[in-house]
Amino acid sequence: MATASTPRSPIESGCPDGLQYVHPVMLKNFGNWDYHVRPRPGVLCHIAKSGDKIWTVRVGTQRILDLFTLRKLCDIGDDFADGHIHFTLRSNLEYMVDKEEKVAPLIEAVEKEGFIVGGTGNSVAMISHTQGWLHCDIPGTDASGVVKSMMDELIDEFKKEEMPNRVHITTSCCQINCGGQGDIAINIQHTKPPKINHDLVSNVCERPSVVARCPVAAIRPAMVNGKASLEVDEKKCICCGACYPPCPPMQINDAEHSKLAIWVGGNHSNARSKPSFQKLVAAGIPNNPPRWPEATAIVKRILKVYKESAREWERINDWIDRIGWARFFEMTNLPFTKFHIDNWRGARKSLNASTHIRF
């Protein structure tokens, strides 16, 4: 096992050796943990074997991180937290510490410089997004303002503990990359097929790749004013977007005909029901920057229908279960339509079913 005082060496793949910034603490006892309790939402303390004991406070990101609240964030973990911080895959902070005592100084640090503790337990933890317009090269909106706006509205039910079981949030800027599934999820939703600038095509694109990227064989090679091009069969096309990255000319992004879609029931843990696939339950939702108050207004629906009705442990896909979805649809006074009904068979009906990968 590496140790700060002796590094791997550097290597031209992978990522950097992580234990050489682990709490002293950890590194000892790593791997013989024993068990861990909440002793305050957002904050939690693991107990080792050994009898040692370390607590992490975390701590809300806005996931988009300038330089100058980056060099904050890190002042606060040199000054409270023995140095040592740790990003979670939600963007969350956690900050380490090895003594009880320091745990209300450091809180009181965090949120003297206006971020928030919490997204531990039975709450709505930190949306996990994609990049959107900031990074990603085939957005079709921008999921990091998505997020800000949602979590703003939502952070009481970060802070606190009072949901039935925990809730995880993502979000999508496209149909076909990130984003995942979660109890909640809000995706793009592309209603019209691509439109195709046929002057570029045979400039930009390789067309067998895109030929074989579309997943219902809509799109064919074509001659177009002289020029190779491609067509789309807009009876097949299921707008998902695929064509787009191997061919920015097939442009599927519209400003009016891109819309959001909401999304429940994904959970990939099977600790108390099997795996399920989220299931569509909102669509056409207007694409509505800055603050996106329609698709906002759903969720905090589904939100509080969810934390009045559940049973203590249910998942939102174990509590959509016992009351079925007509009941679902109902108490939440959201509309069903003929685009709720599942009539697509292109894919296994146990597709990813449990654990255990079957084809």
Contents of the next structure:
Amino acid sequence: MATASTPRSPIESGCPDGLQYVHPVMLKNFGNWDYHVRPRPGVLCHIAKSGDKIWTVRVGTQRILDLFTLRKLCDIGDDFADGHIHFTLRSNLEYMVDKEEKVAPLIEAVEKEGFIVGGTGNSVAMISHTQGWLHCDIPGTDASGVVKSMMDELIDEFKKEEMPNRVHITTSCCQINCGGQGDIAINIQHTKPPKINHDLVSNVCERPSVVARCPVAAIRPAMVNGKASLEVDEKKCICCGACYPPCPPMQINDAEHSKLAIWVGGNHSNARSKPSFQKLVAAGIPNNPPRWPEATAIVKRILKVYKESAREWERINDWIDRIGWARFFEMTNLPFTKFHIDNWRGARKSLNASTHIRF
Amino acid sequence: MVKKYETPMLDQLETGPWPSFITGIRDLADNHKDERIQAVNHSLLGQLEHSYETRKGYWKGGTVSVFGYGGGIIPRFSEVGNQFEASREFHTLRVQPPAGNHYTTGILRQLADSWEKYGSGLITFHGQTGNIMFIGTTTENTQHFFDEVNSYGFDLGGAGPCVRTAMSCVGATRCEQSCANEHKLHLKLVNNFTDDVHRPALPYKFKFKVSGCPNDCQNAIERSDFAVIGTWRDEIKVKQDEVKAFVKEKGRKYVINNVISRCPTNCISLEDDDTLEINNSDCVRCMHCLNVMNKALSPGDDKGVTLLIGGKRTLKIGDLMGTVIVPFLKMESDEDYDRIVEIAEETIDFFAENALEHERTGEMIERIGLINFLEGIGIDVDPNMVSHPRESSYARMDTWDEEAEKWNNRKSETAA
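Target state, the form predicted together with its partner chain; input state, the form predicted on its own:
Up next: the whole complex, starting with the chain shown before.
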């Protein structure tokens, strides 16, 4: 028999202070850094105004860490670094050391255990991604598997700094796009309206909020087989899947018809041009586990052309701004279709109202 | 007896040079000393293989929280739990990382030890919102794990329609471009709303992100409702001897092609003696020249932040960037920090009262117009809020004189 006990009240401490875990050299020089250099790919050296230096070794991992791997990374941090670890936005792990002579043995230890040193400067950075089939409730594909497959193929570009500028790749398992904007984004694109299980709708879904969720007002309440349900105007439906999270009986994921699409030119930085959103370049790509070779092949093709054609410091969006979209499609040998011409709100701003045409 | 599953598709993800998450899960399944952890990881592999074979996901949500909170847990119940029993309940705890994602090996080991007692043994640093994701535990162990990590200083992040876990860049701890105390801003902002993090009661999610400079490494403008970006308003600091050294090393052609001609407002020129001249009043603080010549050029001394409000991803009206709401806010005194927190409070209060259900701040602003939002939070209009003024003449302007007077009054107050 369970014994009654008073539940413990939470301590609402919120976000912990990060400075208690920061390397002492970084803490000492807080806000007083002068410049940095990259002695080799995967390594940063920051020089403080005081003359102090800190070396950072950036490490790519599988992102979902099991206890053994996490402890192995901690062991390396204790034995070869100074016991401090920082994680980047793209889930790379960084070790910081206060002496140059610690760098080479640290890299050796990291690589000996199968981790990858790189991801700095003009590299293809670690792909930022979502949960996918491993944990999400609405995924159209896996995330970790797609990323593992692609990084296996892109690993040399992670370890080098040979791109014109940095390349951030993202993946998303549904069209909500939790993976965010990227120089290249690989996202699910559904191509058929949801299949509705009318027996379940009235028990599972709050129908007005499902109706409200549809971006194109294609959903309306309906009686189906004597049960309160919902129906979709399939001519209006854009197959976005927005109705599926609030109403799982409106199944949008489909083994065959949920495809992958590739978008390029998303750039978060304000450097040179204002931040930009990614643009559609390819779709209809099969969602093909366990290795998604078709998607990887297109990503590699885009990267190859970018690497050969872009000038130094051009991110993918800067490069396409210079060469134009017509040449992008020509050089990448990707088909340009009616689906590339936007028809969403604000679409008019994306049309070319000039004679600015490259021949 | 631990139940095992055939996983021919997942096995293919154990080959290749990049570290494999499948190898990690299998390592726990085969080699962990605790049979509970073995079983849950075998079961997880089984369900994931099933997903790979059928190309469908099999998790559904539900309601799980810890005592006293309404959110912070991502509940996951398996729809195929009869086949994969040991991972039938597989919830994620979203735990707020230390601001800036800094750890020691000691604290990572402590978190790992706690998770070993109560969870699957799988952890992600970090999810896309910025949380440590402790992936996979039962409803009962959710409470035990939280109680333990909460006792040594960790707290849950947000899930659902609430203030979410914040993010900030490495910033002043290591980066020469830092124009703000990102760490302090991060803590001041999100920890002012702890109640709104733990008890989802907003129309939809609300995110804070802090980047120390306009390179915006945290993607704050693109993916946060309240983006704080470090900047400066005096002159770029130029070390002309370092400029000369840079030109000597790289050559004039490189400097012209990669620095001078890339300036978006043409405000930088290379002089005949290989020094740089910058017209700072035309500079938009884009960071490009500072990125290329980071030893020779630095942000100025009169530092502060720009606030942009309303960034978000696709659902429901399409992707939105944040919009400039405050072009420059000095960040020195306690009052400065109080002011930014006050703007955040005004914004969230207005959002809570005026947004529709499941509408983000940016979508609300799109629906009601920026002016209604600005008036709601008590911020004056500023030409830095727009790319250009109105293009359409279809607008009612019969209070023009009063509005012009407000501008003139503000201008003379500033001049005084």
